[in-house]
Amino acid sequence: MSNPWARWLAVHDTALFQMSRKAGWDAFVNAAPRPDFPTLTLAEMADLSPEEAEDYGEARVVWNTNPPTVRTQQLVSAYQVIDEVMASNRRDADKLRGSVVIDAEPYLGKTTIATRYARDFHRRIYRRYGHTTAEGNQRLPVAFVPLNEGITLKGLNQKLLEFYGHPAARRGSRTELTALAIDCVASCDTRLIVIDELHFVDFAGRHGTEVSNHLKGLANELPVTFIYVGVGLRERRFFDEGLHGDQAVLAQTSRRATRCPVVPFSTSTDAGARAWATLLATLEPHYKLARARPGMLTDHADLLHKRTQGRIGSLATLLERACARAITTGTEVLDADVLSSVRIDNAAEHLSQST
């Protein structure tokens, strides 16, 4: 490869690891930050060959679409809650551990909070104890298990076994799969299990009740802490285990689990407006555009908030698509026209037009 952008892409293009499998999760945990590269001026870009210009543009799209995780107040607050609950992870195995429930509306960074916390925890355990257990097994401090619609007790066990790569994940009865899952967790010295997309469970239905009871059973039997992630879990009666009225007070989950809400950015107060502006100022230097300038985002703080309603997921989508348009059109800057015209998720578009 003769040009530097093709060489950069050959090594640092879009990562395709599958975090629901141990190999993919391990790749996510051990991935190094992408190395930076210079942002060319318009004159320098004009001197590139057609192939170099194409590869440079592609490298910028990959870079712009993968900004760093910003330590927002929402992330800091969530980490504090998780840290406090994770203190129970130091309990001896005969004592029950608590669990964290990251419960919020869509596009507020719930999964990002959970996976980044879990990655940091995974790295700390590797540093302290190494990659191999005392019995010679692969150490996997964290298991990441995303659920799908209509998940059943057996399906949950299968997904957990698939994470560990167990060959019997698709065979065996519910009881056998449960035993295998427990053995995998224990053998790999897993200490934290992240269950994502928990809102796919219907806790008022039979399968939902079975899944809820199974999760409690795993928490009783395994020396691990659970982080549950989902949308509207309180409203879906996760904490009440689908029970109603006087029966709801008997729900163990409500006593064992600590809810960790995540809220959008609000600019209705001075403190909120400052936090939003700080987020934009932190993101601003990341984007590689030939005509980028200080204030490129902060000058349009109100516009960006109106378009995204302060939801960090919608903001990320808007900025990555705006950068792509600025590159393809030759605008090479994020101005009001680009930020106003690029289309993003349907919910953000609808709400921005109704306000």
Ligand SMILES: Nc1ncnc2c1ncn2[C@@H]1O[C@H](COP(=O)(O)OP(=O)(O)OP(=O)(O)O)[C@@H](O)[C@H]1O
The other form holds:
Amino acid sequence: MSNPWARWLAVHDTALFQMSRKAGWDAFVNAAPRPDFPTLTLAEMADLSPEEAEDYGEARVVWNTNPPTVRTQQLVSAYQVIDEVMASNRRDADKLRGSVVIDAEPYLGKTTIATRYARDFHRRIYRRYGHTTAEGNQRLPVAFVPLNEGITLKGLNQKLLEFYGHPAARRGSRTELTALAIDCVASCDTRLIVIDELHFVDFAGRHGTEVSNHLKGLANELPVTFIYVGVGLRERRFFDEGLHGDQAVLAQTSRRATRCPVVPFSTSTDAGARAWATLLATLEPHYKLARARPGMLTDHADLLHKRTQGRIGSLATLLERACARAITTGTEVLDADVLSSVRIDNAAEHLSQST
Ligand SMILES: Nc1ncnc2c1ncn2[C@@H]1O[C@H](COP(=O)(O)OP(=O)(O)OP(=O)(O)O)[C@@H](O)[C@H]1O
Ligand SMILES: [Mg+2]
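Got the form predicted on its own; any chance of the form predicted together with the ligand too?
Starting with the chain above, the whole complex follows.
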């Protein structure tokens, strides 16, 4: 007979949707939050059979690994910039639209910001206009296109067509693919296209110039707002389109795009320290451990900042591993010991040792 945790896992185990396909994106957009389940006391845990203990442990790992998205200051101010750009994009289709560029160092929550914003937008459009376009096609308000290394113009169009599940994604010449991509976007009434991992484009190289011109072309042709997401895009010359010196002022991207930086949490000011403490306090109640206590994270704010350099991605990894360890070792609490001993990402490890 299955136990409550096995039943919970059967429905709410790790979600495997592929967001770069319309079906996966749809699953992401419509995923309901996981329902909470009671955290057992140590005495209750002692009464579990071995299978129950195993399933309860597994359910807790899934739960602990998926904290809710916190409305951090970084997320709120990025939303504000995107909202503003989207507002001016209510211009009729004959006028050019601006784009947003979420440009920051790794692991600061860029993809989270872009996908959560796009998800809210998708839901809003569905609520207002329904699932079908005036022409009777499936409405897809958002397309999500993560790039990969060495992406070419053809590859970009293929990725876009793959999102729409277009059968010609793997065939066709460059021009045909461009025409098809434009057709998909227009017929599904797509309003927002998120292009993630844009740093894979080498803007100073030939492919990069082509991709950059193509993106401008799509923006000219389509009544769509683009959100570009990537690491170090300014340094990679995305804005000046790889042009040098005087030529760089001619780069149109620089005029049309609004850069939205995302910064790590800093504890060097009072306001910064407060924001970090608030983040920890917001996350704290999420974790299911038998000895969890209020303050188990906020009491270690400095330690956690030092280990993660205020990066939300490194913090998320640290906390999920610390919880997994607290469960396996039976300590059932996050304390200085476990928070300082679990290994996290390489960059954070390296930097926390050198400061
Ligand atoms: N607002 C948030 N609330 C809670 N957790 C967050 C938030 N933003 C990011 N995270 C956590 O940080 C992890 C990394 O975030 P994300 O993938 O968005 O960063 P990124 O800047 O896109 O990273 P990369 O540079 O590797 O692409 C996420 O998997 C999530 O666990
Ligand atoms: Mg990312």
